[in-house]
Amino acid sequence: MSRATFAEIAAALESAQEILVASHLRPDGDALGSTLAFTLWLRSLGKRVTAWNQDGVTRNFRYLPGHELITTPESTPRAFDVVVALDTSVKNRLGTVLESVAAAGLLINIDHHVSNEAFGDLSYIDPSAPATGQILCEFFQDRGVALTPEIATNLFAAVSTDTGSFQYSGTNARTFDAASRLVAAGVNVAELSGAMYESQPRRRLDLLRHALNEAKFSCDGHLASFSLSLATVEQLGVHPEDNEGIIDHLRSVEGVVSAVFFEELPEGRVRVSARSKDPRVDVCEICGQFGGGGHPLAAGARIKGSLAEVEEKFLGAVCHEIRNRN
């Protein structure tokens, strides 16, 4: 593994013909927008590019230009000159993509998670960037790439969704500089924002209503949490992508320092999403204790155990950090 420069990454891609671009399972807007932007750019260079994601493109992201380019991995493994992993902090979070790569001449890892393991032959990890989409904006600027409206729209969606509409603490001057250049390249902000934030399915409202009714507050009111069982998922008829952003409603409550969302998964696992409003409560470090990772103020993990068991252990760890703030 080497710490790559933009020039080294561009050179590696220039000499390749068969390229795979992939991102983490249960993809969010940053993963999908970054994948599509990079895929569209590489195709404009005449490369043969495949874009895979274990879960494909969920319905709530089908407004992204070129979304049909991302497919689920093929059953017969294929060989690629280069595999590009985007927004993926841990290699195994590529999921079934790994099983469908017969061989890769080179693995490139571009990401912004502080917990990234720097897997790959060339890695560009920038935890100061609030989104992988911002890194790609800077990559394209560095390489003198003229952005099309389609590429710019995907990057704007990537940055906007991963910064909470430019609200989260990682948002910096570089973020707004990137956004300005993307708008200048042809992003229709009003139209895109409507698709991102004002076109929610009604079942998501049902889930939000349930979450707010069942929310728990502990640790002297500083810790908010919500658990979603498989039985409730079946009852409400919600889809995995409907969970996106639910935790932010708990985090927004006055006095809450940290919010945690527990989602029961099949085969005795629980998906945990954690948020913090106080840098002294590092949820990335807490999730790391359970095999997960992410960012200091936004992280996650998948933990073996029942919903009740995982909830008790994880909330105990978070409350310990809240009470021991200096």
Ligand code: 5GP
Given for the second form:
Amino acid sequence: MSRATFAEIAAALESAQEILVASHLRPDGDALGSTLAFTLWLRSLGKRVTAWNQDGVTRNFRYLPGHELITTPESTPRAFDVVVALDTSVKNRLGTVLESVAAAGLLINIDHHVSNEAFGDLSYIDPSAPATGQILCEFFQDRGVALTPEIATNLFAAVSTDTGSFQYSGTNARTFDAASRLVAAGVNVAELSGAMYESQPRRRLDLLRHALNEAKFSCDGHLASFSLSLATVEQLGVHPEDNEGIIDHLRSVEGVVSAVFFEELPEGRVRVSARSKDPRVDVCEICGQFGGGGHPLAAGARIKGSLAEVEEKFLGAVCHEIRNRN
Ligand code: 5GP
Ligand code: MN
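Take the protein just shown as the form predicted on its own and give its structure as the form predicted together with this ligand.
Full assembly next; the chain just shown is listed first.
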């Protein structure tokens, strides 16, 4: 895996004027928090910075300081000295962002996905970091950057959301070091946590109620799954971002090794979201068989076919891995 140093990345950014910062579609807290932290820092250096995300800032992240800076890709392509892709394991997860880049002097890729293809001219990939936000904390510390409360809040949100509030594997001493520095830089932990975890729309509860009713347990109770059809989405009026975290309820059950969420998409495909509690069941590898990727214990894919077809194929593959643990 090609590996640039923080110094090389900082030097490339310092000599640039026009910079684009982008992250993956269907963004999560790590994608948006990292994008905003980097954007705010680069702007403080006097750079002209554009922040794009294919899906913009979904409503559940409008508490992030500076969130209005993130826009969707423009229709007329523009040239940038440097394009920075954050938290994005493969180029196509940027959506149409790169189609809106007329020319990129240099592509920088900073990420923590083990499946990252190091597609940048300068790539910094650290799969031992549980969030891209943690890598950026380490970057800022290495470069001696003093963090504003706004930058620190975005990074804390990135790390907190991607670690399930500092619980998931990958959460390590460096994570708490980073969190400690962020709090010292002015994060209001209670206020931010309230916005992140205690301000869910009612719609989400309706979806959760439905999911708990419909959840299926298979593979001797080791596999929990839930399928969301387009008809149900319409009936409940749920938004794509309401799905976030529903899978955690399935995973939390005793005996469940893997939880899978299937979401029917309009174009004859299904979005699969998979979680594992056992490192011997590597959902990144399983999703890879279907053209997706992610992390060993949290991964996803978009698979062609009907809900029933994809469900059968994918659950079969996961159960096979569960049964073949040794
Ligand atoms: P989630 O299930 O929360 O959408 O995603 C879990 C992890 O898998 C994230 O790190 C995400 O980037 C990755 N992931 C989700 N969907 C896809 C996909 O379609 N392709 C790839 N390569 N990674 C995905
Ligand atoms: Mn991430």
